[in-house]
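In structure tokens, the next block holds one chain alone, the form predicted alone.
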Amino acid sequence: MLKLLTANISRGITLVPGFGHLRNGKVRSGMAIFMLYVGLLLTVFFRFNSFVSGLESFLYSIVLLAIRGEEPMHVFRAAVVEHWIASLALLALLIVIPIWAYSKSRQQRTTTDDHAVSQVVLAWQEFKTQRVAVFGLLTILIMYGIALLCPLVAPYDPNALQDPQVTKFQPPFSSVRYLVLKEPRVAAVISSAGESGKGFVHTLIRNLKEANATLVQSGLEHLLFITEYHVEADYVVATQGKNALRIPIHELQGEKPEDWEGRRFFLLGTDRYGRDIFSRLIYGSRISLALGLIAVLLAVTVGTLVGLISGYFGGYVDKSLMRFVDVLLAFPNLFFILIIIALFQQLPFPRVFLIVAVLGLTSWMGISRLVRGQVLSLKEEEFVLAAHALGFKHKRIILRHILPNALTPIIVNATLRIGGIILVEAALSFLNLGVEPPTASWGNIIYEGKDYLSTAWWISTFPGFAIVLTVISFNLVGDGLRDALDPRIRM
């Protein structure tokens, strides 16, 4: 009974995440997959009601849009959208983190040494071996995760500026004293009124809204943030920098000062509009890490298709390719950039769309060059020679023989070239050339703090530090890759 009892307990040990890798000895791994996930879990603890406003809105949504057939003017909304996709992707981790880690601590359990191994395997034990390189990674995976969650992680909006006489400019670590009052100085952005009718769908309407306009609330509509103040008879006589003010306590709330008095801090400072740096922070790896990303996997596609067919074909069409690639590559390219900026800055949609196309779009040249290198060196080898004796088609030849070898190359340089795009991008930021403002990025909290260096440098400081640490994590991770799928280096 004792032993069953045992085995029952040791079973549901293995259930909580981490502590199957663990009981197999794998304490490094284990206790990053706890720890990550006592993360999850406060995040949820701690912006429980933002998590759940955020499904709820998501699932209103979904049924009003099924009955409705058509999209009410309040549902996708960029406020709005960023929280279903944090609470979605949260509730997905905390589901999908338990199963994953479970199967594979059995997986662990169960394999034997004389179990076969696939390349990828030995590629991934090989780099793990590279301590450096697992932090480089370690780092990226935290900043990704961090920028998907980041409407639940920041801990104010970082756009909401309120009372900038008294919040502009404080150094990190500061904290700024606010009175709370009955009543919020700010409308609500989302409102239910006009939906007052009765029936199914006016109610999920107005539940709708109700949700939405909890989650794009900024958390200053009761706060009137002071300098110091004092109590005299019925009213409170607060001063606001050079202003003075004189509410009636009736106004606040609550009686007693404890009620009606708190602080606000500010981890990281606040800028010149009394927003705070660390939300903001938080807020641009979005557009940073995400526009790095996207931009890279449109010039990885577009490079290794030219890169492909020209070392492939060769003759007139690899001179006539490498050609218009040396053209391209003739031209400097931040000065590329800015012309097509220049030219289509005046189209209809968000300018970081257009970032990201120039981006992906002025990148892939050395791409290209390098995957044709590698693909005349790959065409001469026997197995290709054999397809083609077996008469295969050259799309086939291509795409399953020659590009799955040409692989490692172009995997590696794309790491690397990800944290040259997020220079580029913060570069144009720092022009005025970028995202366009109240949108948080690295680069234009770095130009809005530069008239600001000697009195706030916080502004600039963080914002260039966080870039400097995710460069150097995507290099350290392509050294780890370049040196893991190199089989000439394992050896």
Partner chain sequence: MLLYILKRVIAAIPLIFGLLTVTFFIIRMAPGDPASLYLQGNVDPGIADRVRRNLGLDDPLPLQYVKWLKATATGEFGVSFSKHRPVVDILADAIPNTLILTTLALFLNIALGVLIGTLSAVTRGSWVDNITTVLALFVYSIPEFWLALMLILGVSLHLDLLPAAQMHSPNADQLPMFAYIFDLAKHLVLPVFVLGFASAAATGRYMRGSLLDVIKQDYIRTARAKGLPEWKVVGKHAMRNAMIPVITIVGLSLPFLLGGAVVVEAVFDWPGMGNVLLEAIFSRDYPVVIALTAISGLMVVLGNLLADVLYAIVDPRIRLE
The other form holds:
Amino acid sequence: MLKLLTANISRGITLVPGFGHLRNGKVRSGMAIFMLYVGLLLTVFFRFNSFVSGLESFLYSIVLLAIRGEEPMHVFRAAVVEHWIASLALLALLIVIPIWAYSKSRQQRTTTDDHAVSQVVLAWQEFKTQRVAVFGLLTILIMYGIALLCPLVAPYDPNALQDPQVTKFQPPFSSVRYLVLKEPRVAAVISSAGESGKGFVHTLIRNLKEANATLVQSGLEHLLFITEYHVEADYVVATQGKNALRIPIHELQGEKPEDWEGRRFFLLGTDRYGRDIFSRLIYGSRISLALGLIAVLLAVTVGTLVGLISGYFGGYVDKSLMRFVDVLLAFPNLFFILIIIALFQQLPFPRVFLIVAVLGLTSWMGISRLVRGQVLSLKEEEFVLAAHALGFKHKRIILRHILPNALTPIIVNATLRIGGIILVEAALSFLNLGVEPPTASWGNIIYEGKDYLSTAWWISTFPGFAIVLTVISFNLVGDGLRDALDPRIRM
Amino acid sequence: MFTRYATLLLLFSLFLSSCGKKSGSKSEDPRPETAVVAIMGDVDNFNPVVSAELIASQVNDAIFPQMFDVKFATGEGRLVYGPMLVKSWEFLNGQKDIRLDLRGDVFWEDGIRVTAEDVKFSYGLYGSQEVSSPRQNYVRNMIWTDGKFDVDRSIEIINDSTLIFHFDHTYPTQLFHLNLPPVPKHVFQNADLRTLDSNPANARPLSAGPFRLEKWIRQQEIVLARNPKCNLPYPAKLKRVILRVISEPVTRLTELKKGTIDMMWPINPEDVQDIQLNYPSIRIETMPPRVYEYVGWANIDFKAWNESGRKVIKPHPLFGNKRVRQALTYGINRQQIIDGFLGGYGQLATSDISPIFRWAYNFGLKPYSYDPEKARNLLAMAGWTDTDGDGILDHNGRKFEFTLRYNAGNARRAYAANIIQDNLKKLGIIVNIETVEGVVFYEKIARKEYDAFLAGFSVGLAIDPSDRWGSDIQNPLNQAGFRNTRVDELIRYGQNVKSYLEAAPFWKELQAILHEEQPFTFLYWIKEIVGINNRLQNTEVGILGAMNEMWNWTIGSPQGSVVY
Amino acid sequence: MLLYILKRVIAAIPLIFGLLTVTFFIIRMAPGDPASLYLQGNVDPGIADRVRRNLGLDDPLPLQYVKWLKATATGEFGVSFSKHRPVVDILADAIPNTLILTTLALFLNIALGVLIGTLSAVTRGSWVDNITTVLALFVYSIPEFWLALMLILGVSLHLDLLPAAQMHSPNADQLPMFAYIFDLAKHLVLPVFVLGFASAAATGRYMRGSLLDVIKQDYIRTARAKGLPEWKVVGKHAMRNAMIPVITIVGLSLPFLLGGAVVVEAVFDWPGMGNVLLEAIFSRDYPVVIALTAISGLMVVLGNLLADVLYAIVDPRIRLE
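Return one more block: the form predicted together with the partner chain, after the form predicted alone shown previously.
What follows is the entire complex, opening with the chain shown before.
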């Protein structure tokens, strides 16, 4: 009886993500999964309102769209959409991780010794032995996770500014006092939508309005940042730097000082607008990381395609393609990037896309040469020759036989490249050709802070660390992958 | 192998020597009788006729002979003219002509005398179509024949040192237009006018002023040396003034703090406190407000205007309504921008006539306050409310959303743009910010392709609102597409008086109209901050610039870098 | 060998031609008008049109292209729009300044890189190797301009050891010869350090890999078996062969010599090619931009050639065809 109970409990425990791994003796990965899940749960707990509002907003919008068609297109505002993404992603992670962890831990128990392991599994096992590389991979995963969930993870709105003369240039670990007002400082925009009508659609619009309002609020509407204050009869006398304010107590929230006063904490300090650096760093990671990834994907796609075609078909195709690559390679890289971005920055779309495109399209040539070389040697391998003999189509031979075998150097090369691209983005920001403010990217946070390096070092320093950490991580993972994937290096 | 050791050795020895040198260097002035000024960009050339950069004209003032001794009388708020190359002058023919008597004892560096011929020849260059001088508008009111500046009818030479200028009408700033420095005729008389801007003589100017150009290393430094033969007014008191090109602001400020440069501007208001606290050897001075910044609104529909071949004129769908423009000004917390960025170095602007012109400035106008409620009411009156519940104002199916552009790299405008975006968001207006690189930015403004832009302007020392506020929409300086018949009248009146004071009521009314119409949202006047090492003395930082009358500069007791 | 070089040079001609053509059209198709410099302030708008005509910007694009090609073929790069002087003169001013900076940086890069690489290869797997590897990676990951700014504030402002900007001190021209050079050297330290240090990290990793490959070879084992001391094995036999790939870096760094210092030049206000390029781009100074691209492209082509030739010289096993 007791035994049965413990067995049940222990089976039940494996449902907690990570515990299954722990039970199987995989302490490190078990702990990692568990911590990750706790982190997600904490995010839900602390940002429950945003999380639910995000899901609500998404749901209402979809329904409205289904009912009314094009009309409510205005709900697709960037600020709202990023909340949808974050809420949906969080929901998905909350569901997927336990299932995956559970099935994985089951699998671990059933197949204790595996004879027929695939190349991928082998490489992964090899990769796992390199601790630094695993550490790098974990760092990257966490960073991308944060970037995906940024509206929920960032403590404050990255662009909201209020009373900059009080909040600006706060050093790390500092906090600023505020008073809470009864009425918002600037009344919300009065809207007549959905008010008059009754019925399902109007209720929906009202609900959507409410949900969206929760999402886009900066949380500063009722706050008045001050340096100091004291009570004088029915008034609160506050100072904002050199200015003095007199506010009647009845305009403040509540009755007692505890009700109306508070402090806002800035982990990494604030910039010259009084914006929270930590929040900006989190939002900035989204741009910097996505930019690196997408640019590299672009480069890899183009480079692989050209390399495959060139190497596989040979002859004139090869010659002309490689001559083209030669011309492009003759362009001095940074010069070229600078010229194109500077000259074409006024296109009618945000500059981020231009930067991604230029960085991606100027770095595929190396990959195409690499792939071509691989293809040339693979072409002579027996299994490819056999495929030819069997009369397979080119497409099938390329996709099934050649590409998978040429993939190793591509992956390694791509990983190593991402770090470089993040560095170039930062350099572009320094030359004022980076992502446009006020959108935060690591590069432009550094740029905005550089003039204040001697008076407010924290603005430029933390994004600098973030870049260093990311680039190091990508390089560690790249090295690790190379060692894991290249059987020649295995010693 | 060798190189490795050599490099290491070099590095090491440098390290040692620079450490060792520190103690001994304090006592002796490393730059005797020399002042070093940091400038942001290089001078384009040393020919006042064709140089387009502001810095070049300031340097040229110290090299070329000045016609008048121009000072700005702060109390009256106007320029006053004293004799310089022009010994005396007389108005003739009901003020339509001016006779100038030149000094006979002023010589170019090569010993040739500066004569009336030089002046006439130079004005011929300034007004020439082929040369395309950026200062061509100085001769705008002299005599023109067939659409060309007629130098022979405009300038009459009586003798070597006397000449008469003819104008087509009388106006208050005639002397201002006679203050262009002459260039030596004997150097340029055979020059090809079309390529005057790349004439090699522009790189080695013949001086007649207190300084001569000793050396010009492009992109690095300009070395001005005392011109010992100068008597206009006298040779510079310093042996050398070196202008160093340092464009990166962080680097520039570092050099000032270290004491390796003696003067720089602009200094960030944010850095002032740090300098005053930690660097007692540096003094902070400010220039009077001559530069203002504004948000330009498209008063007319620029898109329709451009697409119709510059014909169709109709109000802009967003900013065409006066109430909307007023609401925007009410809705922008301009004081917040000043407090947040400029500190004590800015003041609210009501129009584009600077408060330095005390006689013309309309002190009766009260700047718009920050009043979001009033803004919202005005917008509602103009038909802008939120009808679909997305928190954004709309009107006839159009959202109140626009792109505000400014030139990349301008931290102050970046700051203002961020505040404006935040302020207007609270009113339900979406502002997208876009930074545009300088060249393209000004070009597109001039072509009227931007509906809203954040720009600045340095006002001239003679009041001339005709380009900016005259009803000619074709004029690139009429950036708002502003049209107002009363303003046209006022400009005409103001430019046809004999004495400047008579124009005052017209300019005051003009300001009132601009204040009411808000073709721009005038943000603030800026007092530029100059940092000067105390070793440099007798500087005259004022409305005429930081390098004004630098021939009077002297070096006081040497003050090295900071002592911790 | 000579024949090979000749063949490569001839092959490079259409390459450079393609490069020039692409550059020309990219720049001319970009928005922005060089004459708009004249549109600021109280300037008669008609002037901009005249300036445009003077600059030859009124012609149709193909005609401009032909004109320009003809001029370029004769080595004539034209006159700068914004500086009003021959492009050749501008480049002649800037190139030596950049070269002095980048050549020294390249030396530092290779010297330091070989040192680090050898150290970590010899001590492979030990804590010395781990620390150098991580440190090298760290240095490589620091954004260049960020390091430069930090050095300016730290070394130049707070420690007051070295100057922060430009090549010379004011009045340096009045110093005696030796002091003048010394002054220049002081200005060189920070930019050279920033430029050379990060790339030394990369070179070091390269060197490490190369040396590890070599150490596995039979002849090293033989040398060890002969009883040679370890430092001699590594220093004499292994190093010589491991240096081969490193040497090719010299060739491939040729374009770096002219164009690799844009950011560093901008921070330290070094009057070189990078600053010329930035200024030219921002003022739409077409002739300067094109000339710079052309020259740097030439450098890339020559650099590749040099790398191949160097490779053949140091490694007799490689035959050029």
